[in-house]
Amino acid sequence: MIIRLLLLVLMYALCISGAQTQTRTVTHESVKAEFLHAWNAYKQYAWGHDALKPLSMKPHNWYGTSLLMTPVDAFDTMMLMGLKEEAAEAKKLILENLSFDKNIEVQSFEITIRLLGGLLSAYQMDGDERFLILAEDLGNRLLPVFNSSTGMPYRFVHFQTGKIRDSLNNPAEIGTCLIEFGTLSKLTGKPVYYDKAKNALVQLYNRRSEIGLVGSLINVETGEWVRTTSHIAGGIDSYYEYLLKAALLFDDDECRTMWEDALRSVNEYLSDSTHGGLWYGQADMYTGKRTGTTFGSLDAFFPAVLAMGGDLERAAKLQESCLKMWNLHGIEPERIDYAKMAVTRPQYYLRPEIIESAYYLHHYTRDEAYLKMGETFFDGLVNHCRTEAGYAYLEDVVVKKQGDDMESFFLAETLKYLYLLFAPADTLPFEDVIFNTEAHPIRKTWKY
């Protein structure tokens, strides 16, 4: 009798535990509701412009004239969320109003990842040829950036004249274009886009040091390094990301070799486990000598890439460090000194990378710990960044002071990765796509 009673108690406890596991305070529908809050604020106060300033409730354009940054960036998120009415409105706005025939100079990197990537993904998801026509027009206007003596791109180009400017560029802006330009080649049958972007990546790789590291600033005309500090943070980050992703998307063995070589050097000289947990700091590209112990919100992309590359153990350890950074003040700062666990740059720009890594790790491991992390990230965003009109970045995570900006990547990346983390796995079959660094999913449609 006693044994039967104990068994019943145990079964009841297990049932309660199971019910608690299934019951979550955050769901994909919760995330969708917050996306609609942000999108509707954009519609009300910034419709037809690049972005919303959520505190002043005013529109903002990057270059004085709109390139519809937010609608293009957010379109595939709406499609994934099943927001048909909102997607139809955005599509109509884009196809009737977006033009690149403008007397403006633009930053190639940001335009490539947000607009070119967004248009290509929109075409693949929606099927309307007009998205591809816009993408090809944009790609042609960006091509002059590769007209340096090395083939590595300049930073800025004029849309109408093709005039290029700023020969001092960083590895991220040089090496983060093959997914977009390569996809444009595959979809149009014109190899020039792939060839230019691939050559830029190879030229950068060929200028790594003898120990396999790249610096943080290079002259694309002379090929000489101007700054020799190496790291995985902003300015270098997506160079590594695209080596691996281009290898997978295009079955490019040369990119895979470059990725494997780069990863060995990064793990040998930049990883740091001397300050509790796993971190990645700074080192001199020639000697490998440690030069800094800072880590930040942009570095938090690396667990996702490690996981995609097959190193789940290192990815999990690094994600735990990212969570420590987030939990310092209930939301992550732009940068910390991990040796002191002290904030060195207090802003939070609504960045997605830590959420992206949780999404990847959950996909590969199915560990519920990453869903719990997602709840932590969602709660931090809602508690500290939500405003009457959308979401605002934080000027200071310590005192939670809000700033008047809502970047388009909040809708393209941050909320997309949060949604996918909690959504059913078949919402977007992970193995069928490669996300560009702005979270625009690209499918290998040229293989079907």
Ligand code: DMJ
Contents of the next structure:
Amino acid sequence: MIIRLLLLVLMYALCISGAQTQTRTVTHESVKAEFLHAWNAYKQYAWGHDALKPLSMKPHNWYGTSLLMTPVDAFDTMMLMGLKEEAAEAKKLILENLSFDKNIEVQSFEITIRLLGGLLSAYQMDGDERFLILAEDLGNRLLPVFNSSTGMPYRFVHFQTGKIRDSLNNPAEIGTCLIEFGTLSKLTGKPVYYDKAKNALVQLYNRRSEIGLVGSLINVETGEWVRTTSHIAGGIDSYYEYLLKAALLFDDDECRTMWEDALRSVNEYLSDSTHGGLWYGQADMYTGKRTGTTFGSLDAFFPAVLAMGGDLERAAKLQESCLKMWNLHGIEPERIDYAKMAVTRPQYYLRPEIIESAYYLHHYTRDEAYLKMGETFFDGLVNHCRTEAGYAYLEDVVVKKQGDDMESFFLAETLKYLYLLFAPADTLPFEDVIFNTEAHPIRKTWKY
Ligand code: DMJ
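Starting from the form predicted on its own shown above, please give the structure in the form predicted in complex with this ligand.
Complete assembly follows, chain above in first position.
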């Protein structure tokens, strides 16, 4: 009798687990296959260039000459996916060809998060010193951006002359360099990188308004705000992300205090629960008065940061809103007006943020709902963006019109977070790394 009962229980348990496996239509292996589809298209049509144009099947370089944006950005994703051959060919391409001794002016923010971040994580994952040598050379060529009277960076710098340009900068581009520059300091033993990047962050924070908000454009020479609209969207987003992540990566108490203080103001003045669910809109940095009700694909990084900061309740609520935004048209618009639930910018640039947040939330809660969301994201991508040669962004999510770009962050971030969401937890020990804003995992290998 007892044996019969045990058998029944066992059969029931098997049925349940069988049912669960049956309902899971996407696995980490399906994501890996899509990564290979994108990488192989890059290899075939754009090898050695920055990026692939997936519709015209042509290569594209940001500055007329290649900085190997896609291979550097994609390298650690291949390592995580166990794609040894692909990682080896990308490594060879990078180490034999990548040089920053070029007559070009670059945008410091993009080069920092994609290339400096990519080279540092490549060094940590692969161990080859040549990645670190490239990273240090790059760091030195970027350093002149901090030579403003406030110490906040200019937007552009020339790789050979060090000439800087554009003193009007935004909080995201000013405040998103401490993970990369700080790690460079820790790995080379030279404090200059950490000090300059940390000072930029502090200078920006010091210019917050009395109610603790920052605006969207500031003059790095005079320290005066030029645009006073505050929000968490593109242009400010990763400033908040780096306050928290730098606090964690470097045990930096000053960063933690700045993060906690900034978060209080963001939650008080930018969050908005008056339109069904939780959203974050726009407000004036001095008065806190609401000036807009738009939210978009870039804002979808915030559930991950909220979760990492310990506020799982808000994180989960905001992720629900993000999902509503995705589900409006079966794939995510660049921006909506959440008061009307109407699309105001119809593009989908293959962005990762909503997937990144699902991955963080799944890590912290183990709630299967986030895997289900991951399936929704995967299906949307495959159904609407997949092309013969890789993946194409959408010019319009309403009519599903594809456009001719596949940003390197699609391989660095979007597919990495999607893969990690479904992969066994030990694929990357989450608690041991801090992802930079381009999803390059940095490990704290230093003691001081
Ligand atoms: C990436 O380059 C980074 O995630 C950045 O923080 C924001 N924009 C893209 C992805 O959307």
